[in-house]
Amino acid sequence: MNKIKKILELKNPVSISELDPNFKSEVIAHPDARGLAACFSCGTCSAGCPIHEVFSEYSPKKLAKMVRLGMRKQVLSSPYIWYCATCHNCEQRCPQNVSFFNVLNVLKNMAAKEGYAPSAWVEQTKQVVKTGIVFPTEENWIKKREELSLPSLKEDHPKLKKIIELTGVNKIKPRVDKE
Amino acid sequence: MNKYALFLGCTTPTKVLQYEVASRWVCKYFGIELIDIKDFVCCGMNQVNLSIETGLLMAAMNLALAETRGLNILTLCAACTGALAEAIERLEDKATRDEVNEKLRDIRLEYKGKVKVKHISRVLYEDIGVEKIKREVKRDLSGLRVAPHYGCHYLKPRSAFEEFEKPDNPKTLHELISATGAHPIEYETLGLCCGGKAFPVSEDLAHSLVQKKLDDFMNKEVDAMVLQCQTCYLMYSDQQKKIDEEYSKYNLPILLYPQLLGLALNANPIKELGLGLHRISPDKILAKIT
(Lines of atoms letter the chains of each structure in order from A and count residues from 1; the text may use other names and numbers.)
(Lines give C-alpha, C1' and ligand atoms only; values in the text may rest on other atoms or scores of the structure.)
Protein backbone atom coordinates (compact mmCIF):
# COMPACT_ATOMS: atom_id res chain seq x y z
CA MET A 1 0.00 0.00 0.00
CA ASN A 2 2.83 2.38 0.92
CA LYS A 3 4.49 1.56 -2.36
CA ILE A 4 1.37 2.45 -4.32
CA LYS A 5 1.04 5.66 -2.34
CA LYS A 6 4.62 6.54 -3.18
CA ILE A 7 3.99 6.04 -6.89
CA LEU A 8 0.94 8.27 -6.70
CA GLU A 9 2.88 11.12 -5.15
CA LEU A 10 3.80 12.92 -8.34
CA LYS A 11 7.10 14.75 -8.37
CA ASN A 12 6.33 17.46 -10.90
CA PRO A 13 2.68 17.12 -11.83
CA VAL A 14 1.59 18.74 -15.10
CA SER A 15 -0.91 21.44 -14.39
CA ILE A 16 -3.52 21.60 -17.12
CA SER A 17 -4.12 25.30 -16.58
CA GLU A 18 -0.50 26.00 -17.50
CA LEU A 19 -0.63 24.15 -20.79
CA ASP A 20 -0.76 25.95 -24.11
CA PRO A 21 -3.06 23.99 -26.44
CA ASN A 22 -1.68 25.86 -29.47
CA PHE A 23 1.97 25.09 -28.80
CA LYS A 24 2.03 21.82 -30.75
CA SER A 25 0.44 23.41 -33.84
CA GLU A 26 2.79 26.35 -33.59
CA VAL A 27 5.80 24.01 -33.61
CA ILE A 28 4.47 21.72 -36.31
CA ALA A 29 3.64 24.73 -38.51
CA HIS A 30 7.37 25.08 -39.08
CA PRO A 31 8.34 22.94 -42.09
CA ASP A 32 11.35 21.55 -40.18
CA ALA A 33 9.15 20.23 -37.37
CA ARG A 34 6.23 18.96 -39.44
CA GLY A 35 7.28 15.34 -38.91
CA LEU A 36 6.58 15.55 -35.20
CA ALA A 37 2.89 14.93 -35.99
CA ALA A 38 3.86 11.33 -36.83
CA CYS A 39 5.65 10.61 -33.52
CA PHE A 40 4.14 7.68 -31.56
CA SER A 41 6.53 7.93 -28.60
CA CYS A 42 8.37 4.66 -29.17
CA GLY A 43 11.52 6.15 -27.62
CA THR A 44 13.99 4.96 -30.27
CA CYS A 45 15.33 8.52 -30.35
CA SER A 46 16.22 8.52 -26.66
CA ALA A 47 17.56 4.96 -26.82
CA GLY A 48 20.16 5.98 -29.38
CA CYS A 49 20.97 9.41 -27.94
CA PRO A 50 24.53 9.66 -26.55
CA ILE A 51 23.64 12.62 -24.33
CA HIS A 52 20.63 10.76 -22.89
CA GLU A 53 22.94 7.88 -22.08
CA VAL A 54 25.16 10.01 -19.84
CA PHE A 55 22.42 12.38 -18.63
CA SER A 56 18.99 10.77 -18.50
CA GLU A 57 17.15 14.04 -17.84
CA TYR A 58 17.86 14.99 -21.45
CA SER A 59 15.42 12.92 -23.46
CA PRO A 60 14.25 13.56 -27.04
CA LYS A 61 11.22 11.34 -26.42
CA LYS A 62 10.25 13.30 -23.34
CA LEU A 63 10.70 16.64 -25.08
CA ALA A 64 8.58 15.48 -28.03
CA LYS A 65 5.85 14.45 -25.63
CA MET A 66 6.06 17.74 -23.74
CA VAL A 67 5.57 19.63 -27.01
CA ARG A 68 2.52 17.54 -27.84
CA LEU A 69 1.08 18.13 -24.38
CA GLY A 70 1.48 21.89 -24.85
CA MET A 71 4.12 22.43 -22.15
CA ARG A 72 5.34 25.55 -23.86
CA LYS A 73 7.11 27.32 -21.02
CA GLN A 74 8.75 24.17 -19.64
CA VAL A 75 10.11 23.24 -23.08
CA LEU A 76 11.30 26.65 -24.23
CA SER A 77 12.88 27.64 -20.92
CA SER A 78 14.53 24.25 -20.40
CA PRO A 79 18.33 24.42 -20.49
CA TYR A 80 18.29 20.81 -21.70
CA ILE A 81 17.09 21.60 -25.24
CA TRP A 82 20.55 23.10 -25.82
CA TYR A 83 22.43 19.94 -24.79
CA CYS A 84 22.02 18.14 -28.13
CA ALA A 85 25.38 17.04 -29.56
CA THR A 86 23.89 17.09 -33.11
CA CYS A 87 24.90 13.48 -33.84
CA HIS A 88 21.67 12.86 -35.83
CA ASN A 89 21.16 9.37 -34.35
CA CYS A 90 17.58 10.24 -33.35
CA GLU A 91 16.45 11.16 -36.85
CA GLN A 92 18.43 8.40 -38.49
CA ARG A 93 16.81 5.70 -36.38
CA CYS A 94 13.26 7.03 -36.08
CA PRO A 95 10.77 4.51 -37.52
CA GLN A 96 8.42 7.39 -38.33
CA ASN A 97 11.06 9.47 -40.13
CA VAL A 98 10.75 12.30 -37.65
CA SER A 99 13.84 14.47 -37.72
CA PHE A 100 14.06 15.28 -34.04
CA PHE A 101 17.32 17.07 -34.79
CA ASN A 102 15.35 19.56 -36.90
CA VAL A 103 12.45 19.68 -34.42
CA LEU A 104 14.92 20.60 -31.72
CA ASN A 105 16.38 23.37 -33.86
CA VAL A 106 12.88 24.79 -34.32
CA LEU A 107 12.41 24.69 -30.54
CA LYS A 108 15.79 26.32 -29.96
CA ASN A 109 14.98 29.07 -32.48
CA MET A 110 11.67 29.74 -30.66
CA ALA A 111 13.40 29.69 -27.28
CA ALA A 112 16.07 32.11 -28.55
CA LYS A 113 13.40 34.58 -29.64
CA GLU A 114 11.89 34.40 -26.17
CA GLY A 115 15.19 35.20 -24.48
CA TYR A 116 16.40 31.72 -23.50
CA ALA A 117 19.48 31.37 -25.76
CA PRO A 118 22.69 30.34 -23.98
CA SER A 119 25.33 33.06 -24.11
CA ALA A 120 27.80 30.68 -25.83
CA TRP A 121 25.71 30.67 -29.03
CA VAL A 122 24.81 34.36 -28.86
CA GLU A 123 28.48 35.25 -28.52
CA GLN A 124 29.41 33.03 -31.47
CA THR A 125 26.95 34.81 -33.72
CA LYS A 126 28.32 38.20 -32.65
CA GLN A 127 31.81 36.92 -33.36
CA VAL A 128 30.94 35.58 -36.82
CA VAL A 129 29.72 39.04 -37.84
CA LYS A 130 33.14 40.45 -36.94
CA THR A 131 35.62 37.91 -38.29
CA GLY A 132 33.57 35.58 -40.51
CA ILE A 133 34.48 32.68 -38.21
CA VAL A 134 33.41 31.82 -34.68
CA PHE A 135 36.72 32.94 -33.14
CA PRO A 136 38.34 36.35 -32.69
CA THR A 137 41.58 37.05 -34.51
CA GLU A 138 44.59 36.07 -32.42
CA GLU A 139 48.22 37.06 -32.94
CA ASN A 140 49.20 33.57 -31.90
CA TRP A 141 47.68 31.78 -34.87
CA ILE A 142 48.49 34.54 -37.35
CA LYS A 143 52.15 34.00 -36.45
CA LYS A 144 51.87 30.21 -36.56
CA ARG A 145 50.29 30.36 -40.02
CA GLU A 146 53.18 32.51 -41.24
CA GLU A 147 55.73 30.11 -39.79
CA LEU A 148 54.04 27.19 -41.56
CA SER A 149 53.79 29.19 -44.84
CA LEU A 150 49.98 28.96 -44.79
CA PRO A 151 48.00 31.71 -46.55
CA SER A 152 46.68 34.50 -44.33
CA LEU A 153 42.98 34.59 -43.47
CA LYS A 154 40.71 37.46 -44.41
CA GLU A 155 39.61 39.12 -41.17
CA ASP A 156 36.78 41.32 -42.35
CA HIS A 157 33.60 40.00 -43.97
CA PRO A 158 31.14 42.84 -44.71
CA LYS A 159 29.02 40.60 -46.97
CA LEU A 160 28.37 38.17 -44.17
CA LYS A 161 27.57 41.01 -41.78
CA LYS A 162 25.00 42.26 -44.27
CA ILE A 163 23.11 38.97 -44.67
CA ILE A 164 23.22 38.21 -40.95
CA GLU A 165 21.67 41.58 -40.22
CA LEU A 166 18.93 40.78 -42.74
CA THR A 167 17.83 37.85 -40.57
CA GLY A 168 17.91 39.81 -37.31
CA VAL A 169 19.71 36.97 -35.52
CA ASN A 170 22.34 39.46 -34.32
CA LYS A 171 19.68 41.08 -32.13
CA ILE A 172 19.04 37.95 -30.04
CA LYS A 173 19.95 38.45 -26.39
CA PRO A 174 21.40 35.75 -24.14
CA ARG A 175 19.32 34.15 -21.39
CA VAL A 176 19.53 35.61 -17.94
CA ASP A 177 19.05 32.91 -15.34
CA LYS A 178 17.28 34.22 -12.28
CA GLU A 179 18.56 33.10 -8.91
CA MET B 1 43.28 17.07 -62.74
CA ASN B 2 41.18 17.22 -59.61
CA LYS B 3 40.45 20.76 -58.54
CA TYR B 4 38.47 21.91 -55.51
CA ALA B 5 37.78 25.04 -53.51
CA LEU B 6 39.33 24.37 -50.10
CA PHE B 7 36.84 25.04 -47.30
CA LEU B 8 38.85 25.47 -44.11
CA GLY B 9 36.03 26.27 -41.68
CA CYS B 10 36.65 28.11 -38.39
CA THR B 11 38.65 25.76 -36.17
CA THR B 12 41.19 24.08 -38.46
CA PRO B 13 42.95 27.25 -39.69
CA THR B 14 43.11 28.77 -36.20
CA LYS B 15 43.45 25.94 -33.69
CA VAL B 16 44.35 22.72 -35.52
CA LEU B 17 46.83 23.94 -38.13
CA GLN B 18 48.45 20.53 -38.36
CA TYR B 19 45.29 19.22 -40.07
CA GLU B 20 45.49 21.96 -42.70
CA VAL B 21 49.22 21.49 -43.26
CA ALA B 22 48.93 17.71 -43.66
CA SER B 23 45.82 17.99 -45.88
CA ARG B 24 47.51 20.44 -48.22
CA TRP B 25 50.57 18.19 -48.41
CA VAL B 26 48.57 15.04 -49.14
CA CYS B 27 46.44 16.78 -51.78
CA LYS B 28 49.53 18.15 -53.50
CA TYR B 29 51.09 14.67 -53.45
CA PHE B 30 48.10 13.20 -55.30
CA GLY B 31 47.69 16.12 -57.70
CA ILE B 32 44.51 17.46 -56.11
CA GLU B 33 44.60 21.21 -56.73
CA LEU B 34 43.18 23.29 -53.88
CA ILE B 35 41.95 26.83 -54.51
CA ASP B 36 41.73 29.17 -51.50
CA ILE B 37 38.68 31.41 -51.50
CA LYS B 38 39.32 34.24 -49.06
CA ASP B 39 35.65 35.22 -48.89
CA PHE B 40 34.53 31.85 -47.45
CA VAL B 41 32.95 32.25 -44.00
CA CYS B 42 31.74 29.92 -41.22
CA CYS B 43 29.52 27.14 -42.67
CA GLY B 44 26.56 28.19 -40.52
CA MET B 45 26.35 24.94 -38.54
CA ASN B 46 26.24 26.58 -35.11
CA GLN B 47 24.08 29.52 -36.17
CA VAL B 48 21.27 27.03 -36.81
CA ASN B 49 20.87 26.91 -33.03
CA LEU B 50 19.53 30.46 -33.01
CA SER B 51 18.15 30.65 -36.52
CA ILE B 52 17.76 27.89 -39.11
CA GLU B 53 17.35 30.61 -41.73
CA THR B 54 20.69 32.25 -40.86
CA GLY B 55 22.55 28.94 -40.95
CA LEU B 56 21.13 28.14 -44.37
CA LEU B 57 21.98 31.61 -45.71
CA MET B 58 25.58 31.31 -44.54
CA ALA B 59 25.93 27.87 -46.15
CA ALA B 60 24.33 29.20 -49.35
CA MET B 61 26.72 32.16 -49.39
CA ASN B 62 29.67 29.76 -49.31
CA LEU B 63 28.16 27.50 -51.97
CA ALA B 64 27.55 30.51 -54.22
CA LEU B 65 31.16 31.67 -53.78
CA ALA B 66 32.43 28.30 -55.01
CA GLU B 67 29.84 28.06 -57.79
CA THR B 68 30.79 31.47 -59.21
CA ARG B 69 34.29 30.07 -59.71
CA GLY B 70 32.99 26.83 -61.21
CA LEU B 71 34.40 24.76 -58.34
CA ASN B 72 33.20 21.99 -56.09
CA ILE B 73 34.14 22.16 -52.41
CA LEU B 74 36.62 20.04 -50.47
CA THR B 75 36.08 20.19 -46.72
CA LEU B 76 38.28 19.15 -43.80
CA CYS B 77 35.74 19.47 -40.97
CA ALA B 78 33.00 16.85 -40.68
CA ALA B 79 30.49 19.41 -39.39
CA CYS B 80 31.11 21.80 -42.31
CA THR B 81 30.64 18.82 -44.63
CA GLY B 82 27.31 17.98 -43.01
CA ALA B 83 26.09 21.57 -42.87
CA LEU B 84 26.95 22.33 -46.50
CA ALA B 85 25.60 18.99 -47.76
CA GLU B 86 22.36 19.55 -45.86
CA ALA B 87 22.09 23.06 -47.32
CA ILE B 88 22.57 21.65 -50.83
CA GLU B 89 19.66 19.27 -50.18
CA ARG B 90 17.43 22.05 -48.87
CA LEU B 91 18.33 24.29 -51.80
CA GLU B 92 17.27 21.66 -54.31
CA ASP B 93 13.77 22.93 -53.55
CA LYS B 94 13.21 25.85 -55.93
CA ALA B 95 11.01 27.87 -53.57
CA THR B 96 13.65 27.66 -50.82
CA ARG B 97 16.39 28.55 -53.29
CA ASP B 98 14.47 31.57 -54.58
CA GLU B 99 13.92 32.79 -51.05
CA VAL B 100 17.60 32.43 -50.18
CA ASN B 101 18.73 34.01 -53.45
CA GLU B 102 16.54 37.02 -52.81
CA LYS B 103 18.68 37.72 -49.73
CA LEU B 104 21.95 36.78 -51.45
CA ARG B 105 21.17 39.34 -54.16
CA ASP B 106 21.91 42.04 -51.57
CA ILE B 107 25.52 40.88 -51.56
CA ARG B 108 25.53 40.23 -55.32
CA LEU B 109 25.61 36.46 -55.08
CA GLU B 110 23.35 33.74 -56.42
CA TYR B 111 23.32 30.00 -55.85
CA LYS B 112 22.06 28.01 -58.85
CA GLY B 113 22.31 24.56 -57.29
CA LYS B 114 25.37 23.14 -59.00
CA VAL B 115 27.93 22.62 -56.25
CA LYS B 116 29.07 19.34 -54.71
CA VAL B 117 30.71 19.09 -51.31
CA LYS B 118 33.19 16.35 -50.50
CA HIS B 119 35.16 15.73 -47.34
CA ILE B 120 38.90 15.22 -47.96
CA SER B 121 38.64 11.54 -46.97
CA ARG B 122 35.88 11.04 -49.53
CA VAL B 123 37.99 12.75 -52.19
CA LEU B 124 40.88 10.43 -51.35
CA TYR B 125 38.55 7.42 -51.35
CA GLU B 126 36.63 8.22 -54.54
CA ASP B 127 38.96 10.34 -56.68
CA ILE B 128 42.26 8.68 -55.77
CA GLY B 129 41.16 5.28 -54.47
CA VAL B 130 42.59 2.85 -51.92
CA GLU B 131 44.46 0.83 -54.56
CA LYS B 132 46.42 3.87 -55.74
CA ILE B 133 47.14 4.83 -52.13
CA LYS B 134 48.44 1.31 -51.41
CA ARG B 135 50.81 1.49 -54.37
CA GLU B 136 52.27 4.78 -53.12
CA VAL B 137 53.05 3.64 -49.56
CA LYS B 138 56.76 4.02 -48.79
CA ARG B 139 57.06 3.26 -45.07
CA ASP B 140 55.97 0.28 -43.01
CA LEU B 141 53.06 1.18 -40.73
CA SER B 142 52.02 -2.43 -40.08
CA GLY B 143 53.10 -2.19 -36.45
CA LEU B 144 50.37 0.36 -35.72
CA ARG B 145 46.98 -0.51 -34.24
CA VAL B 146 44.71 2.51 -34.58
CA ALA B 147 41.10 3.28 -33.70
CA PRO B 148 39.15 4.96 -36.50
CA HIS B 149 36.63 7.65 -35.54
CA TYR B 150 34.40 8.91 -38.35
CA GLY B 151 32.74 12.07 -36.98
CA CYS B 152 28.94 12.24 -37.00
CA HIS B 153 28.60 14.79 -39.80
CA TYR B 154 30.81 12.80 -42.14
CA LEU B 155 27.99 10.22 -42.15
CA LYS B 156 24.78 12.07 -41.32
CA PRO B 157 22.21 13.29 -42.18
CA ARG B 158 21.89 9.97 -43.95
CA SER B 159 20.04 11.43 -46.94
CA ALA B 160 23.05 13.60 -47.79
CA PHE B 161 25.60 10.77 -47.75
CA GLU B 162 23.76 7.49 -48.32
CA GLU B 163 25.23 6.95 -51.77
CA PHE B 164 28.65 6.97 -50.13
CA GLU B 165 28.48 5.57 -46.59
CA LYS B 166 26.32 3.63 -44.14
CA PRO B 167 26.01 5.58 -40.87
CA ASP B 168 25.57 2.46 -38.74
CA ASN B 169 28.27 0.44 -40.43
CA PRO B 170 30.79 2.80 -41.98
CA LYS B 171 33.78 1.41 -43.86
CA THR B 172 35.63 4.12 -45.79
CA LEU B 173 37.96 5.30 -43.02
CA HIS B 174 38.75 1.69 -42.09
CA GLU B 175 39.73 1.07 -45.73
CA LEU B 176 41.71 4.29 -45.99
CA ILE B 177 43.63 3.33 -42.84
CA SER B 178 44.27 -0.21 -44.10
CA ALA B 179 45.60 1.28 -47.34
CA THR B 180 48.44 2.93 -45.37
CA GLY B 181 49.40 -0.45 -43.88
CA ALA B 182 48.23 0.44 -40.36
CA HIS B 183 45.69 -1.83 -38.68
CA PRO B 184 42.24 -0.32 -37.92
CA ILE B 185 40.72 -1.95 -34.83
CA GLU B 186 37.04 -2.77 -34.36
CA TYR B 187 35.50 -1.47 -31.16
CA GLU B 188 32.13 -1.19 -29.53
CA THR B 189 31.77 2.60 -29.25
CA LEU B 190 32.75 3.26 -32.88
CA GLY B 191 29.61 5.32 -33.51
CA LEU B 192 29.83 7.38 -30.33
CA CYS B 193 29.81 11.15 -30.87
CA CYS B 194 32.74 13.26 -29.59
CA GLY B 195 30.37 15.69 -27.88
CA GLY B 196 32.02 18.68 -29.53
CA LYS B 197 28.78 20.46 -30.33
CA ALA B 198 27.53 20.08 -26.75
CA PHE B 199 30.83 21.34 -25.36
CA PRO B 200 30.10 25.11 -25.54
CA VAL B 201 26.93 24.58 -23.49
CA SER B 202 27.95 21.75 -21.18
CA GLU B 203 31.59 20.79 -20.75
CA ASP B 204 30.74 18.04 -18.29
CA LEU B 205 28.44 16.19 -20.68
CA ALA B 206 30.97 16.49 -23.49
CA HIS B 207 33.71 15.16 -21.20
CA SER B 208 31.55 12.16 -20.31
CA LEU B 209 31.28 11.23 -23.97
CA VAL B 210 35.02 11.63 -24.54
CA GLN B 211 35.79 9.53 -21.49
CA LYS B 212 33.42 6.78 -22.56
CA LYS B 213 35.20 6.27 -25.85
CA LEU B 214 38.70 6.56 -24.36
CA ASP B 215 37.75 4.00 -21.69
CA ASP B 216 36.74 1.64 -24.48
CA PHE B 217 40.36 1.66 -25.70
CA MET B 218 41.84 0.63 -22.37
CA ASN B 219 43.50 -2.80 -22.62
CA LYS B 220 42.94 -2.92 -26.37
CA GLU B 221 46.54 -2.05 -27.25
CA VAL B 222 45.58 0.98 -29.30
CA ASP B 223 48.53 3.10 -30.47
CA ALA B 224 46.45 6.07 -31.63
CA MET B 225 43.04 7.29 -32.69
CA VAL B 226 42.68 8.37 -36.32
CA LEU B 227 40.13 11.08 -36.99
CA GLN B 228 38.90 13.19 -39.87
CA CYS B 229 37.52 16.27 -38.12
CA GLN B 230 39.30 18.96 -36.10
CA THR B 231 36.44 19.31 -33.60
CA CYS B 232 36.65 15.60 -32.79
CA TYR B 233 40.42 16.14 -32.62
CA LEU B 234 40.15 18.90 -30.03
CA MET B 235 37.76 16.79 -27.97
CA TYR B 236 39.88 13.63 -27.96
CA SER B 237 43.21 15.44 -27.72
CA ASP B 238 42.94 18.69 -25.76
CA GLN B 239 39.97 17.56 -23.69
CA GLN B 240 41.61 14.17 -23.09
CA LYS B 241 44.54 16.14 -21.68
CA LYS B 242 42.15 18.04 -19.42
CA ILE B 243 40.41 14.89 -18.19
CA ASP B 244 43.77 13.23 -17.71
CA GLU B 245 44.92 16.03 -15.40
CA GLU B 246 42.69 14.31 -12.88
CA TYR B 247 43.00 10.63 -13.83
CA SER B 248 46.21 10.46 -15.90
CA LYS B 249 45.34 7.10 -17.41
CA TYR B 250 45.00 7.67 -21.17
CA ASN B 251 47.97 9.43 -22.84
CA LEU B 252 46.61 8.31 -26.21
CA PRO B 253 48.06 10.07 -29.28
CA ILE B 254 45.49 11.41 -31.74
CA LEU B 255 46.15 11.73 -35.48
CA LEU B 256 44.18 13.25 -38.32
CA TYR B 257 43.92 10.86 -41.28
CA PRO B 258 46.04 12.96 -43.70
CA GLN B 259 48.84 12.79 -41.11
CA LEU B 260 48.72 8.99 -40.99
CA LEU B 261 48.67 8.88 -44.79
CA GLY B 262 51.51 11.40 -44.95
CA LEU B 263 53.61 9.23 -42.64
CA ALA B 264 53.08 6.25 -44.95
CA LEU B 265 54.11 8.42 -47.90
CA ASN B 266 57.31 9.44 -46.12
CA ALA B 267 56.41 13.10 -45.59
CA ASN B 268 58.45 15.10 -43.10
CA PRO B 269 56.54 14.62 -39.83
CA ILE B 270 57.21 18.13 -38.51
CA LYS B 271 57.35 20.38 -41.56
CA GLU B 272 54.84 18.64 -43.78
CA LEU B 273 52.47 16.99 -41.30
CA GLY B 274 52.62 19.37 -38.34
CA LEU B 275 53.23 16.56 -35.82
CA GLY B 276 55.16 18.97 -33.61
CA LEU B 277 51.92 20.83 -32.84
CA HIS B 278 50.22 17.99 -30.95
CA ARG B 279 49.26 18.34 -27.30
CA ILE B 280 49.78 14.61 -26.81
CA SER B 281 53.15 13.59 -28.18
CA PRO B 282 52.99 11.26 -31.20
CA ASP B 283 56.56 10.05 -30.56
CA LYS B 284 55.27 6.62 -29.51
CA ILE B 285 53.74 6.21 -32.95
CA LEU B 286 56.82 7.43 -34.82
CA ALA B 287 58.95 4.90 -32.94
CA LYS B 288 56.79 2.07 -34.32
CA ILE B 289 57.19 3.07 -37.96
CA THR B 290 60.08 1.73 -39.97
Second form
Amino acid sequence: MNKIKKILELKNPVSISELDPNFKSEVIAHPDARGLAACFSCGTCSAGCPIHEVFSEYSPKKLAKMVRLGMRKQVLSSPYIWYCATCHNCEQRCPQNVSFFNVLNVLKNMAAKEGYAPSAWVEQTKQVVKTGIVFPTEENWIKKREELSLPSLKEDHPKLKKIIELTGVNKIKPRVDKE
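Beyond the form predicted in complex with its partner chain, can we have the form predicted on its own?
No partners, no molecules, just the chain.
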Protein backbone atom coordinates (compact mmCIF):
# COMPACT_ATOMS: atom_id res chain seq x y z
CA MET A 1 0.00 0.00 0.00
CA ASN A 2 1.46 3.32 -0.98
CA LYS A 3 2.15 6.12 1.50
CA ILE A 4 -0.64 8.40 0.28
CA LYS A 5 -3.25 5.68 0.56
CA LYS A 6 -2.09 4.93 4.12
CA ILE A 7 -2.47 8.58 5.08
CA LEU A 8 -5.95 8.90 3.60
CA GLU A 9 -7.19 5.60 4.96
CA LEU A 10 -5.77 6.56 8.35
CA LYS A 11 -4.23 3.11 8.84
CA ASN A 12 -1.55 4.71 10.99
CA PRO A 13 -2.48 6.48 14.21
CA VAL A 14 -2.43 10.26 14.03
CA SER A 15 -0.05 11.85 16.49
CA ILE A 16 -1.41 14.88 18.30
CA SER A 17 1.96 16.59 17.78
CA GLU A 18 1.37 16.45 13.99
CA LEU A 19 -1.94 18.32 14.21
CA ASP A 20 -2.19 22.03 13.46
CA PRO A 21 -4.81 23.54 15.79
CA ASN A 22 -5.08 26.63 13.54
CA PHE A 23 -5.71 24.77 10.28
CA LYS A 24 -9.50 24.53 10.63
CA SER A 25 -9.69 28.24 11.50
CA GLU A 26 -7.51 29.18 8.52
CA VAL A 27 -9.70 27.20 6.14
CA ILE A 28 -13.01 28.40 7.56
CA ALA A 29 -11.78 32.01 7.65
CA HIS A 30 -11.97 32.00 3.86
CA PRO A 31 -15.46 33.13 2.75
CA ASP A 32 -15.79 30.21 0.32
CA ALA A 33 -15.12 27.65 3.04
CA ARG A 34 -17.17 29.03 5.93
CA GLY A 35 -19.88 26.43 5.37
CA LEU A 36 -17.50 23.70 6.47
CA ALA A 37 -18.22 24.73 10.07
CA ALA A 38 -21.79 23.44 9.59
CA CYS A 39 -20.71 19.97 8.45
CA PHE A 40 -21.69 17.24 10.89
CA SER A 41 -20.08 14.37 8.95
CA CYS A 42 -23.27 12.64 7.80
CA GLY A 43 -21.45 11.23 4.74
CA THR A 44 -24.05 12.26 2.17
CA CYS A 45 -21.32 14.07 0.21
CA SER A 46 -19.23 10.92 -0.14
CA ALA A 47 -22.26 8.72 -0.89
CA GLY A 48 -23.13 10.82 -3.94
CA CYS A 49 -19.58 11.38 -5.19
CA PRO A 50 -18.64 9.67 -8.48
CA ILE A 51 -14.92 9.95 -7.67
CA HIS A 52 -15.52 8.13 -4.36
CA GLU A 53 -17.10 5.28 -6.37
CA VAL A 54 -13.85 4.86 -8.34
CA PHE A 55 -11.33 5.79 -5.63
CA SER A 56 -12.75 4.64 -2.30
CA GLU A 57 -9.89 6.48 -0.58
CA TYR A 58 -11.33 9.78 -1.86
CA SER A 59 -13.97 10.95 0.54
CA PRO A 60 -15.22 14.51 0.95
CA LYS A 61 -16.48 13.53 4.40
CA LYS A 62 -13.04 12.27 5.41
CA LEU A 63 -11.28 15.34 4.02
CA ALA A 64 -13.70 17.61 5.93
CA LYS A 65 -13.03 15.67 9.12
CA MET A 66 -9.28 15.86 8.55
CA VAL A 67 -9.53 19.65 8.17
CA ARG A 68 -11.53 19.92 11.39
CA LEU A 69 -8.94 17.78 13.20
CA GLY A 70 -6.06 19.99 12.02
CA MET A 71 -4.39 17.49 9.71
CA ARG A 72 -2.85 20.23 7.59
CA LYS A 73 0.02 18.29 6.05
CA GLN A 74 -2.06 15.21 5.27
CA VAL A 75 -4.81 17.27 3.63
CA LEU A 76 -2.66 19.70 1.65
CA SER A 77 -0.27 17.00 0.42
CA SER A 78 -3.14 14.71 -0.56
CA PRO A 79 -3.53 14.19 -4.30
CA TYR A 80 -7.24 13.66 -3.70
CA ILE A 81 -8.02 17.34 -3.19
CA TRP A 82 -7.26 17.67 -6.91
CA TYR A 83 -9.54 14.77 -8.00
CA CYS A 84 -12.91 16.55 -7.78
CA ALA A 85 -15.02 16.07 -10.92
CA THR A 86 -16.79 19.42 -10.31
CA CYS A 87 -20.19 17.70 -10.54
CA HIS A 88 -21.44 19.47 -7.39
CA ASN A 89 -23.27 16.30 -6.25
CA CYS A 90 -21.79 16.75 -2.76
CA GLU A 91 -23.24 20.19 -2.26
CA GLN A 92 -26.56 19.43 -3.98
CA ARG A 93 -27.13 16.59 -1.53
CA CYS A 94 -25.67 18.16 1.61
CA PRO A 95 -28.35 18.74 4.28
CA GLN A 96 -26.21 21.58 5.68
CA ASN A 97 -25.64 23.26 2.28
CA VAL A 98 -21.87 22.98 2.55
CA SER A 99 -20.27 23.98 -0.76
CA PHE A 100 -17.56 21.35 -0.62
CA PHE A 101 -16.48 22.23 -4.16
CA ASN A 102 -15.56 25.70 -2.85
CA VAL A 103 -13.86 24.21 0.20
CA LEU A 104 -11.73 22.08 -2.14
CA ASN A 105 -10.75 25.19 -4.10
CA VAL A 106 -9.63 26.86 -0.87
CA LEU A 107 -7.61 23.75 0.02
CA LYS A 108 -6.06 23.62 -3.47
CA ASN A 109 -5.00 27.25 -3.20
CA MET A 110 -3.48 26.63 0.21
CA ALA A 111 -1.75 23.49 -1.09
CA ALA A 112 -0.33 25.37 -4.08
CA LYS A 113 1.02 28.15 -1.85
CA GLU A 114 2.69 25.59 0.39
CA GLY A 115 4.37 23.70 -2.47
CA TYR A 116 1.97 20.77 -2.84
CA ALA A 117 0.56 21.51 -6.30
CA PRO A 118 0.82 18.58 -8.72
CA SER A 119 3.47 19.19 -11.35
CA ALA A 120 0.96 18.65 -14.19
CA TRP A 121 -1.21 21.43 -12.75
CA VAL A 122 1.79 23.74 -12.47
CA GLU A 123 2.78 23.00 -16.09
CA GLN A 124 -0.76 23.73 -17.31
CA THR A 125 -0.74 26.98 -15.34
CA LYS A 126 2.57 27.96 -16.94
CA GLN A 127 1.07 27.21 -20.35
CA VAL A 128 -1.92 29.47 -19.60
CA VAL A 129 0.44 32.20 -18.44
CA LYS A 130 2.46 31.83 -21.62
CA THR A 131 -0.32 31.60 -24.24
CA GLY A 132 -3.69 32.05 -22.58
CA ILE A 133 -4.75 28.45 -23.23
CA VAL A 134 -4.25 25.26 -21.23
CA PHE A 135 -2.77 22.97 -23.86
CA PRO A 136 0.54 23.49 -25.64
CA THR A 137 0.13 25.06 -29.04
CA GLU A 138 1.04 23.01 -32.04
CA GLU A 139 2.49 24.41 -35.23
CA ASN A 140 -0.69 23.62 -37.20
CA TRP A 141 -2.75 25.64 -34.66
CA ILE A 142 -0.54 28.65 -35.26
CA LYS A 143 -0.93 28.31 -39.04
CA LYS A 144 -4.70 27.84 -38.73
CA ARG A 145 -4.97 31.00 -36.62
CA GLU A 146 -3.04 32.90 -39.30
CA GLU A 147 -5.31 31.49 -42.04
CA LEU A 148 -8.38 32.62 -40.10
CA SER A 149 -6.83 36.05 -39.47
CA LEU A 150 -6.92 35.47 -35.72
CA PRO A 151 -4.41 37.25 -33.52
CA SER A 152 -1.37 35.25 -32.54
CA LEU A 153 -1.06 33.85 -29.05
CA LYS A 154 1.27 36.30 -27.41
CA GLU A 155 3.44 35.67 -24.41
CA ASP A 156 3.57 39.29 -23.28
CA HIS A 157 -0.03 40.34 -22.92
CA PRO A 158 -0.01 43.13 -20.29
CA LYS A 159 -3.47 42.37 -18.87
CA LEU A 160 -2.63 38.69 -18.48
CA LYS A 161 0.66 39.58 -16.79
CA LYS A 162 -1.22 41.79 -14.34
CA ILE A 163 -3.67 39.01 -13.46
CA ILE A 164 -0.81 36.56 -12.98
CA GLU A 165 1.01 38.95 -10.67
CA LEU A 166 -2.11 39.81 -8.66
CA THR A 167 -3.05 36.15 -8.15
CA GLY A 168 0.48 34.98 -7.43
CA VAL A 169 0.19 32.15 -9.96
CA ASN A 170 3.72 32.86 -11.17
CA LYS A 171 5.06 31.96 -7.70
CA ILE A 172 3.48 28.50 -7.46
CA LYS A 173 5.97 25.68 -7.29
CA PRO A 174 5.29 22.02 -8.11
CA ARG A 175 4.74 19.41 -5.42
CA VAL A 176 7.81 18.65 -3.41
CA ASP A 177 7.98 15.37 -1.54
CA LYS A 178 8.49 16.76 1.95
CA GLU A 179 9.61 13.48 3.51
